[in-house]
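Next up: just one chain, as C-alpha cells, the form predicted on its own.
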Amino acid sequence: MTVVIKTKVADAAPSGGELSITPLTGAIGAAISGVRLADISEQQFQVIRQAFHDNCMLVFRDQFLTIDEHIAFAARWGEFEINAMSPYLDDYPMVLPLSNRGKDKAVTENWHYDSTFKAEPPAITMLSARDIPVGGDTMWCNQYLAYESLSPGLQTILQGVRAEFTGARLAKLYGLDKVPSSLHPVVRTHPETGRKALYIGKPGDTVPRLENMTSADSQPLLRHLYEHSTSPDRIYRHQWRNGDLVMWDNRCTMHYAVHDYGDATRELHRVTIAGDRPR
C-alpha cells in the first residue's frame, strides 16, 4: 500500500499546494512533490532534511533548475566537495558535468559509494537532469538495511575492521600515474542519524583488501559483503527524465549507473557536499 504524507507548510508551494512525501519502495527513497526547490522556505527545507534522513535518497520531479538554483539549493546542505581528478565547469568550480563518454569509459557500472578513496568522502550527492535519453537508469541500495540484515556473529566480527578503498578507475580514466587510496571501516556510523551502515565497494580495483590482510585472504569476505549489499529487496531504480533533481546520502547508500543508451546524448550536472572521515 502506498503511503503519502502530506505536510502543510507555510508558503508550501507557489501554487498554494502541499509538500508531499511519497515512499518509492519499502526499503529506500521518497519522492517530494508540491514544492519548487528554487523557492523553498526554511520550514520546508527542514521537512525535506528529515525526509532525506528517513529515506536515504530523494527524487524531485519537474524542477528544471538553472545552474545557480542548483548551487543555491545544494549550499543549504553544507560546504561543496571538489574532486581534484574531475573536470568541473569553468565558471562553476563546484558543478561537475556528466556526459556520455561511451560504455567502454563508464566507471559507474558497479555498485559504489562516491570517492571512497578520499580520507573524507563526500556526504551528499545531487544530480540535476538536463538532457536525458531513453535508458541510463540509476539504482540505489540501502546500506543501513544491508548491515542490519547481517548475522549477529558477522556484525561482531566486522567491528573495527577497515578496508582499503582506491581511486583506480578514475585514475585510469584521467591518465594519472598515482592511484589515491584510504582506509575506512567496513561498518560506519552515520554522523547525523547514528545508524550503522555497511561501507563496502566492488572487490578488486575499488576495494583490493582488508587492513593487515592480503588481497587473496580478503576477497572471499569482500565478495560476500558486496553481494549481500545489493539484494533486490533493498534497491530503488530511477528512470530519469529532464528536470529531475535527485539527491542521495553517500554515507548510507551505494548506487549503480546503467549505461544502456549507446551514443545518445546524456547530460546531468553533479554537485556534492563535503563529508567527514568515516567512523
Ligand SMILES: O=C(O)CCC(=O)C(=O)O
The other form holds:
Amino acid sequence: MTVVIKTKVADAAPSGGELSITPLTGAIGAAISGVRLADISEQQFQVIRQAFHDNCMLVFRDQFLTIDEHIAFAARWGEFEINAMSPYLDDYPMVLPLSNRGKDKAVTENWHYDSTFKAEPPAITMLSARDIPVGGDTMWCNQYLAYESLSPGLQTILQGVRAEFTGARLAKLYGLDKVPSSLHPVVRTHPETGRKALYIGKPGDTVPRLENMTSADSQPLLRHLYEHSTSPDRIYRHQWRNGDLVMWDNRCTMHYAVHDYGDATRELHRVTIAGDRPR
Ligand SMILES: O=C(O)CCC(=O)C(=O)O
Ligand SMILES: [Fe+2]
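Please show me the structure of the same protein in the form predicted together with the ligand, now that we have looked at it in the form predicted on its own.
Okay, now the whole complex, with that chain kicking things off.
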C-alpha cells in the first residue's frame, strides 16, 4: 500500500487512488483522499487512525456514505454513544440528525467539547454532510497547542484544577427540570496519545466555575483560557460540501458551528463514539 503525505494544501491534486494525507492548516486538521470509507482495508484504517491522532480532526471529501456505511465506519473506532436527551433516527438509535432549528436555538454556536456535562464525554464525533447551505461552516481549535502555549507558570497552577461543566443549554432546549453537570480536570491527558490538552468550555452556562471557587472568582481565568484556546492561529474552518465525512477528537479539540445561514436547510448525520472519564 502506498501512502502519500502531502506537505501543503496546494499539493492536494487528485491522486490515482493512493491514500494521501494533506494538512489543512499549520496547527490542526488533515484531509484524507484516495479512499472510500465504505471500503477500506485494516491497513488503511491504521494509517487513518495515526493521521487522526497526529492531526486531531480529519476531513474526507466526496464520501456520500449511506447511513449503514456511516455506522459501519464509526463502529471501527469504538462503542456508540447514545444520548438519551436527543431524538434519534428511526431504526438507527446511534444516528442523530442535525438540522436547522434557527439561530436562537443553536446550542453549538460557541466553542465546546461535546457533552462535557457527562461523567464520560464522547471520545469522537463524526458528521456526514447530507444537505449543506451556503455558509454553515464549522471551526475546530487544537487544545494540545492551547495547553502547550500557556506560560509554564500557568501550566503548573492548572495541574489538578477541576471545572464544573453543565448541560444548561441542552436542558433548556429539551425542557428538562434537572441540569446535568460534571467536574473535570481543566488539563486532561489524552488516553491514547499521552499528550496534555486544555479542557474547558464557554464561561457561563457551560462552565460556570472552577471547583471550590465562586463564579466571580473563576470567570477571569476561565475567560482567559477560552480566549487563549480560540486564537486564530490554532484553528481550522471547514466549508462543508454534500458528501463530506468529518471526524474530530473530543479529547483534544473544541469546535464551533457558525450559524450564518438563516432559515436555509442544513442537514448532517452525527454519530458519536463513547469516551472515558477525563483524567
Ligand atoms: O453543526 C455542526 O457543524 C456541528 C454541531 C456540533 O457541535 C456537534 O455536532 O457536536
Ligand atoms: Fe458539538
